Structures are given as structure tokens and as C-alpha cells.
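So this first bit is one chain, no partners, the form predicted alone, shown in C-alpha cells.
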Amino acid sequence: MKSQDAYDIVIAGGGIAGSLFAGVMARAGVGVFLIEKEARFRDRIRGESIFPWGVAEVMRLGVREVFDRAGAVEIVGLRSFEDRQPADPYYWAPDSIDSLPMLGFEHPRLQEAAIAWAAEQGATVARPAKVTDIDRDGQHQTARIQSRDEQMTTRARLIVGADGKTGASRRWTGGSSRSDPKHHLLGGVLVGGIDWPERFVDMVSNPGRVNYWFPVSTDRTRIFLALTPEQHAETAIASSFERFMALVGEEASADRFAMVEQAGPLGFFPNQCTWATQLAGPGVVLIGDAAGSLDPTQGHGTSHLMRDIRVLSDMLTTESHWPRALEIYARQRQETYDVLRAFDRWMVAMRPATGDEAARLREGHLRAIDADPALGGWRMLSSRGPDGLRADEASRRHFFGDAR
């Protein structure tokens, strides 16, 4: 087994979270070894937007150029459809941090741009390769790495797990994985042929179904559709682009999708939050979906991973005692995740949920908005972020107008 030089940080996973973190730390003069298992990134059918509060993190990190390289486009606001026609839009700029827009991007293009940028900043990159296990030895950890042709080991002061919610790193901290119950299935497909004179997230949200679409490049759009498992089975939609588009088009203007052409795979996956019970252990820390993934219906996952990168990189470059830095990061990360998870759960309890309880919650939520249009900051979450919000019973009752 070949032994590599020692590094300050070994990162398991070269997706968006791992690569951007690698580049930020390498830019600061830290020795980084980035390990990515995929030789070529594929369409993820998720994680292709970043809300204005996440764009604020992008700007603080100084990585906007990576998004530009990937062909990201600015999305100016949110627009709902009523009676198959768009209602008056909500624009991010008046409320968002520094009047920043939302960004849409193609996931594989951003992954490629990020891993190339990390190498340019001085990170060593191994690809395709995979961290198969780690061993601890005093102040250092040893990562075991499998590439196509050989096995190798390398020592590091810190190992960062950025290998997603199904990766191995969640057990390296000494914890385990937990998940909320599955409730809906979210399907997505990449298309061409939608003209965007002004770029919005377009949304139709009704009991039992939610669908939305937004630009991810100058000529591509991502369409998502949330269905109950029963609807998914009844429509046999997963195997037919035509059936998928027919269902999406039922509640939007017909000309919107008249020229649509499929540009990527069609796929469905369960909606749920899933998280690691322990975010940091001796010489190991988790970021992005490895630390905790959010229900993709609300779309805050990429914004949250940018917060991870900023907080953890700030702590490691300003705090010489890295165990203390990891402890502070883990505590802050958990607090933010709890807020975003609560928002996910509250929103899906109203739509696409159905039944008397969902109707009661929707009515209470509308009463709460009448009394407090900002809902104590919860309605500004996409623009301003989770700071100042608390995932407690008082907040839940305020969100639902005291609805039980």
C-alpha cells in the first residue's frame, strides 16, 4: 500500500461542498487533499438553486466566480400561478441581503467548476478515488484511499466528510444517521425550450401537489413535481417524460411548455430530512449533506452548505485549537439545521399535505400572515436566512396562528 505525504486536511467527497471548502482552505495556505469518487459528474436532479441568503454566503467566501464559470444565472424573484396564469411576482431585491438575487445552476457544471477551482487554489485532487476508512493515531488521522489502480494511505490533522447523506463519513464521527418519515416523492427533469425574458422561480402549490420550475442556465430549465406515493404509482409518471409534462402543464399556461424538450434524465426520490447524530469527532467533521440534508421541497440545501463552508473555514483559519473550532462549528451548524428542518416540516404539513389537519394549518397560517406579514422573520427566510429564528414551540404556534 502506497503512503502519501501528510496533509492538514483530507476531504472525502469532491462535490460542491467538498470542492469549494477545499479551495477556500487551500487559498488560505492550508494543505488540502481532496478525494472524489466520480470520474465524471452526472445529473443529480436536485440542488440546483441557491437562495439570496446563500448567495450572501457565496459573496462572503469570495467564490462567486466559480458559479459564473459554471454558467449560473440570476433569478430575480418568485412567481405563483393562479388559474393557469402567473400572479404578480415577488422580487427578492427589496428584502434580500445586499439586494442579492437567487442563483440557478446546473449541478454537474458547478461540481466540475468547483473541483477545478480547488485545484487552482492549490488543493491536491485524487479522482476517481474514494476514502474507504480512517484510523486514528494521537493527533493525526490516517485515511485509507482506493483509486482505480492502487490503494494508498495519507495522514491528516483533520478529515472532512463531504460525501453526501449516504456516504460513509457519518459513522466516522462516532454517530449514526437519522431521518424523518418519508411523505412525498419529488420528481425532476432538465429541459430546454422555455423562454425566460425575466427569470423567476415559477410555482403552483395546491393540496396534494406542488410543482415549480426555474432556469439553471441561459438555455436550460429544471422542473420539479411533488406527488404523494399514491399519485406517483397511479400516474406511472416516472417512466414517461410526456406524462410528467402533461401533469405539470395542467396548472400552468399551455404556451409555457409548448416547445419543451427533454435535456436530462427524469427521476423521483423521497422527500425527507436526514442527518448525522454527531457532526464532529476527534479529528473528523462533516459538512453539507453528510452533516444533514434537508427536504428538497423547500430548496435550502445549497444555501446551507455555503453557510457550512463559511463558518467552518472561518473557525479553522482563526482558531489555532482545531478541536475547539470543530465544537463551535458543530453547535452553530446544528442550530441552523434545526431552524431549516422546522421550516421544511411546517411547510409540507400545509402543502402538499391533504386532509382536515392540513386545511386547519393553512387557515391558521393565513391568519398569522394577516396579523404579522413577516411572521417574525419566517416569511423572509429565503431572502434573509435563518439567523435570529428559533425552532421552538412558540415559533411554531406563531407560524400557524396558534393552530393546533
Ligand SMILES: Cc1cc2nc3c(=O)[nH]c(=O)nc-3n(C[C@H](O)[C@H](O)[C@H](O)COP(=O)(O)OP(=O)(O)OC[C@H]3O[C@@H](n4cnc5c(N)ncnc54)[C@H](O)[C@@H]3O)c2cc1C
Given for the second form:
Amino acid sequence: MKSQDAYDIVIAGGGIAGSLFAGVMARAGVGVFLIEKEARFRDRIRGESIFPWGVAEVMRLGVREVFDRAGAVEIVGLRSFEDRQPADPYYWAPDSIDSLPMLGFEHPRLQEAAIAWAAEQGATVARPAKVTDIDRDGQHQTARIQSRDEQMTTRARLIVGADGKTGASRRWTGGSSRSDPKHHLLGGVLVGGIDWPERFVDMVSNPGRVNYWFPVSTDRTRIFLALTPEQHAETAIASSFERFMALVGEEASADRFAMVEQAGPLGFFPNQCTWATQLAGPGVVLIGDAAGSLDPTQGHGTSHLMRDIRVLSDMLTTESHWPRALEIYARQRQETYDVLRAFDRWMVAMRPATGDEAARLREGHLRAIDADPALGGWRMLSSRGPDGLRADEASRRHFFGDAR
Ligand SMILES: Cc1cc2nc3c(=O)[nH]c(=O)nc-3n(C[C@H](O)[C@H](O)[C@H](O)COP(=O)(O)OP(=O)(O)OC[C@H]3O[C@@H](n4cnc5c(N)ncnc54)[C@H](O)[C@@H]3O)c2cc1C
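Since we've got the form predicted alone here, give me the form predicted together with this ligand too.
Below, the chain from earlier opens the complete complex, with every other chain and molecule after it.
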């Protein structure tokens, strides 16, 4: 087995989290080795919009150019559909931090741009190659790496798990993986042929079904459809593009989709929050979905991973005692995750959930908005982020207008 020189940091996983973290640390002069198992990224129907609070993190990190290279587009606001027509839009600015917009991007294009950028900043990149395990020895960790034709080991001061929600790194910290119950299915497909004179997230939200679509480049749109398991079975949608579009067309003016062409795979996935019980251990730390993934329906995953990169890179470059840096990062990450997970759970309890309890919560929520339009900051979560919010019982009751 070949042995590589030691690095400051070895990163397992070159998705958006791993690659941007690698580039940011390498740019700061830290020795980084990034390992990604895929030779080429493909459309896996993943997150393709980042909320204004995530864009604020992008700007603070100085990585907006990576989004530009990937052909990202600015999305100015959110429009609900009523009676198949768009209602008055909500514009992110001026509520958002520095009046920033949301960004739409094609996930595989951003992954490719980010991993190329990491290499340009000075990170060593191995691809396709996989971290198969790690060993500990005093001050250092050793990563075992399998590439196409050889096995090697690399020593590092810190190993960063950025291998996504199904990766092995959740065990490397000494913890394990936990999940909320699966509550609905989210399906998506990439299409061409929708004209966006002004770019919005368009959304139709009904009991049993939530449907939204947004531009991800100048000529592509991502359409998502969240269904209860019952609706998914009833509609027999499976992987039929025609049935998927017929369902989407029921909710919005049909001429909007008249010219639509399928531009990527169509798939449905069970959705829930899933997280690591321990975010850091001796010489190991987790970021992005490896640390904790959010229910994709609410769309905060990529914003949260940008926060991870910013907080962890700030800590590691300013605190020489790295175990202390990891401790602070892990504590802050947990607080943010708890807020975003609470929001996910509260939202899906109203829609796509159906039944009397969901109806009661929706009514209470509308009452709460009448009394306090900002809902104590929860309604500004997409534009201003989770700071200052608390995932406690008092917040839950405020969110639902005191409905218990
Ligand atoms: C259907 C769906 C819709 C979503 N919509 C949104 C949205 O609109 N907005 C939003 O913000 N978020 C959304 N998300 C969430 C978002 O996609 C994720 O938060 C984000 O992709 C996480 O990125 P990551 O880099 O942490 O993990 P991943 O994207 O999972 O990347 C992990 C990487 O690690 C590599 N890897 C795994 N194991 C190893 C190993 N052992 N060695 C080396 N490499 C390894 C993988 O190949 C992969 O490239 C959505 C998610 C889903 C599933």
C-alpha cells in the first residue's frame, strides 16, 4: 500500500460542501487533500436553489464566482398560484441581507465548477477515489483511500467528512445516524422550454400536494412535486414524465408548460431530516449533509452547508487549538440545525400533510400571521437565516397561533 505525504486536512467527498470547503482552506494556505468517488457528476435530482441567507454566506466566503462559472441565475422572489394564476409576488429584497436575491443553479454544473475551483486554489484532488476508512494514531489520523488501481493511506491533522447523508463518516466521529420518520415523497425533473421574463420560485401548495418550480440556468427549470405516499400511489406517477406534467399542469395555467421538454431524469424520494449524533470527534469533523441533512422540501440544505463552510473555516484559521475550534463549530452547527429541522417539521405538518390536525395547524398559523406578520422572524427565515430563532415550545406555539 502506497503512503502519501501528510496534509493538514483530508476531505472525504467533493460535493458542493467538500469542494468549496477545500478551496476556501487551500486559499488560506492550508494543505488540503480532497477525495471524490465520482469520476463525473450527473443529475441526481438534488438541491438547485440557494436562499438569500445562503447567498449572504456565499458572499462572505468570496465564492460567488464559482456560481457564476456554473451558469447560476438570480431569482428575485416567490409567487404563489391561486386559481391557476400567479398572485402578487413576494420579493426577497429589501428584507434579505444586503438585499441579496436567491440563486438557481444546476447541481452537477456547480459540483464540477466547485471541484475545479478547489484545485485552482491549491487543493490536491483525487478523483475517482474513495475514502474507505480512517485510523487514529496519537495526534494524527490516517485515511485509507481506494482509487481505480491502487490503495493508499494519507496522514492528516484533521479529517473532514463531506460524504453526504448516506456516507460512512457519521460513524468516524464515534456517533451514529438518526432520522425523522419519512413523511412524504419529493419528486423532481429538469426541463427546458419555460420562458422566465422575470425569475421567481413559483409555488402551489395544497393539502396532499406541494408543487414548485424555478429557473436553474438561462434555459433550464427544475420542477419539484411533494406528495403524500397516498397521493403518490393514487396518481400512479412512478417515472412517467407525461403523468408528472399532467399533475403539475392541473395547478398552474397550462400555457406555461406548453413547450416543456424533459432535460433530465425523473425520480421520487422519501424525505425527512437525517443527522449525525456527533458532529466532531478527535481529529474528525462533519459538514454539509454528512453532518445533518434537512427535509429537501423546505430547500435550506445548500444554505446551511455554506454556513458550515464559513463557520468552520473561520474557526480553523483563527483558533490554533483545533479541538477547541471543532467544539465551537459543532455547538453552533447543532443550534442552527435544530432551528431548521423544527421549521421543516412544522411546515410539513401543515402541507403536504392532510387531515383534521393539518387543517387545524394551518388555521392557527394563518391566525398567527395576522397577529404578527413576521412571526417572530420565522417568516424571514429564507431571506435572513436562522440567527436569533429558537427551536423551542414557545416558538412552536407562536408559529401555530397558540394551537397545541
Ligand atoms: C430531491 C432533493 C431536492 C433538494 N432541493 C434543495 C433545494 O432546492 N435547495 C437546497 O438548498 N437544498 C436542496 N436539497 C439538499 C441539497 O441537495 C443538499 O443539502 C446538498 O446537495 C448537500 O451537499 P453535500 O456536498 O453536503 O453532499 P452530497 O451532495 O451528497 O455530496 C457528497 C459527495 O461525497 C462523495 N462521496 C460519498 N462517499 C464518499 C467517500 N467515501 N469517499 C469519497 N467521496 C465520497 C459523493 O460522490 C458526493 O459527491 C435537496 C435535496 C434533495 C434530495
